[in-house]
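Encoded as structure tokens, the following chain is the form predicted alone, with no partner shown.
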Amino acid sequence: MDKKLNWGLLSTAKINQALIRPLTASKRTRLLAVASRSLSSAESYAREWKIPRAHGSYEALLADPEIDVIYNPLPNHLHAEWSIKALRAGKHVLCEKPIALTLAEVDAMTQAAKETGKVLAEAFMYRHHPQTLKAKEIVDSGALGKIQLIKGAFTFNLTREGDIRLNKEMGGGSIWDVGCYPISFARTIVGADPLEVFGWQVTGQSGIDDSFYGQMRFESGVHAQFDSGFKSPFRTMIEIVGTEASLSIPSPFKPERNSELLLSRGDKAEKIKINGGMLYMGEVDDMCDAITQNKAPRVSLADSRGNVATILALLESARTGKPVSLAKS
């Protein structure tokens, strides 16, 4: 039987209402644990989500006995510094994308890991989304044909002033916040890291990006083009087209307990209908797995690595006008 995990979130903030419903409702984990820069905020927390220990530092938090699972919601900035310190203190992490804003942070990371022999995964919850897990299933089957094209989008007007995505030394911008998830789903659906990319970028006041556009080149003759912004409408798809077929993914990225796929052939369309569940149940349940079971987390830190790679080479290649090449590293 699997060990019911003890899990302690690292901050109050407001995405970890997305993690509190699945840890209550698994019966494989119990949210033991909040912590707070003070001990007062921490506690009102702990009274309105019903979670029985509050700690007033991170450090307290860390060393606590009984929690095995920290999940780290902190600002991009600090997801290095705290996992690792999380890592350190005998805990296997959760850790929020993206994982990290630099390789060196990544790599530091990974070495933690390693050395202490805990779990480390980032959570990208739509990876382990049966939607997601279908899409991909029909690409590979050869349903589509050859892959030519990924397009996605991920927009919304963010109008909250002081916002900490808008906030460069934290690691704001569009692209790591919502831009880093088409970038991912292409990756993903392609297996590979891409060969080439070009980006462009609006710039806002703060000097992060208020949009992103931009592209990839695949070894597989696979073109990916995505764009991701704060100052538009509220956008979520993904589409790849093949030689044969298209599959068209309305809501890719937080799908619906119910949703659906369109495959499009000539003039017909099919709706694939998925029973998806709780959205964030699948990277709970991932970790439970890797934790209990020693199974390798769905999305690897070799995997993560990647995709911040991807990331920094399309902000390099807005930077400097010119194509940037993603080397081995």
Ligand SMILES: NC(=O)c1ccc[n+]([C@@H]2O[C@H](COP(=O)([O-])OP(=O)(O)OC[C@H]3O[C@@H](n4cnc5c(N)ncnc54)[C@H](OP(=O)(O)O)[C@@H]3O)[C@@H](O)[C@H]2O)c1
Second form
Amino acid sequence: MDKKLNWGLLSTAKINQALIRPLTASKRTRLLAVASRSLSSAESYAREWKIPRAHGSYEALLADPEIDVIYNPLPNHLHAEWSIKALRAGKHVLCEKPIALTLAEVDAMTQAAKETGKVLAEAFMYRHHPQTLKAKEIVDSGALGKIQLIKGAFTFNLTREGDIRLNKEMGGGSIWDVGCYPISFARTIVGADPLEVFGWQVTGQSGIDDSFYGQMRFESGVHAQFDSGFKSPFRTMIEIVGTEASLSIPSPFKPERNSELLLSRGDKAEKIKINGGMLYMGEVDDMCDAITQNKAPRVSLADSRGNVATILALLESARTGKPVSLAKS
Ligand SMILES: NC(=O)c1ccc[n+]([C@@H]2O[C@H](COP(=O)([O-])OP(=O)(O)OC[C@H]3O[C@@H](n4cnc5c(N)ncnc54)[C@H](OP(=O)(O)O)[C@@H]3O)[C@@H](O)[C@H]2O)c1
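Could I see the form predicted in complex with the ligand next, after the form predicted alone?
Complete assembly follows, chain above in first position.
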């Protein structure tokens, strides 16, 4: 049995609450500390969530010699800066999606991970879920025939005023926040980056995209279409269409413990039940495997780079009104 890895939360972000249960329940991890820009907020957060240590600055958390792993759920524009600082302080890092906002940032993060020998991975929790693994297995088995089309969506009504997602300087916008999921899913199913993309956006008051409508064309002949947005009710879906059959995934990104896939062939539909467990435990286990067993993280930095490159190309397409090739990025 490996020693328990000590984790520290870099801020009091809302999304921490998804990680606190797996970090507390896992036999491989101990949630040791939380940091906030203010000591009083770190202390009250630590009391509320029964976290043993509170640090009044992010620097103090990185300087804590007992911390092995940093969970980075900062606003998107701070992912690169603080993940690099954490790596250079000798910590492993699980960084929230999107891992960064430019390719130069992803490259600097990759370089820091390489130089320090520490693990850095993007927290795409859905990638580790048995439902995603099953969908990929079905596609790879050839059961759907040759894949032609992948459709996806992730939208919700964003009503919180002052939310980081509405701030352009912080990397706000629906494609960075939720469009990244159907893009990542399509790239995972195809196992490649698109050759070419085209996108439209509906721009909100703050200059971010309130809604994004995108298309991707892959070398293998697969086409993908997705939408993301802050102005529609909560909706998530993936549909994978092959020449022989199609696979629908009603809850692709946040599956419940018991989820199901629908495999349709002609007028027959088969339900495939998935027993999923705790959604966010997968990324915690994957980090532990990477750190203690030297396994490659399931979401590689090259894969994360491909997702960022695709999002940037889609944004450029929406800006210019022209298709954008990814061949050169
Ligand atoms: N994987 C998922 O399921 C999932 C779900 C939701 C969000 N996310 C990702 O997690 C990240 C955080 O999202 P969230 O909704 O949890 O954000 P949030 O509640 O707004 O938290 C962000 C935290 O960052 C800290 N911070 C540092 N500088 C800041 C600044 N200039 N402005 C605002 N906050 C600042 C604050 O903590 P202190 O005040 O304590 O310093 C704040 O609590 C995003 O990257 C998002 O994409 C992932």
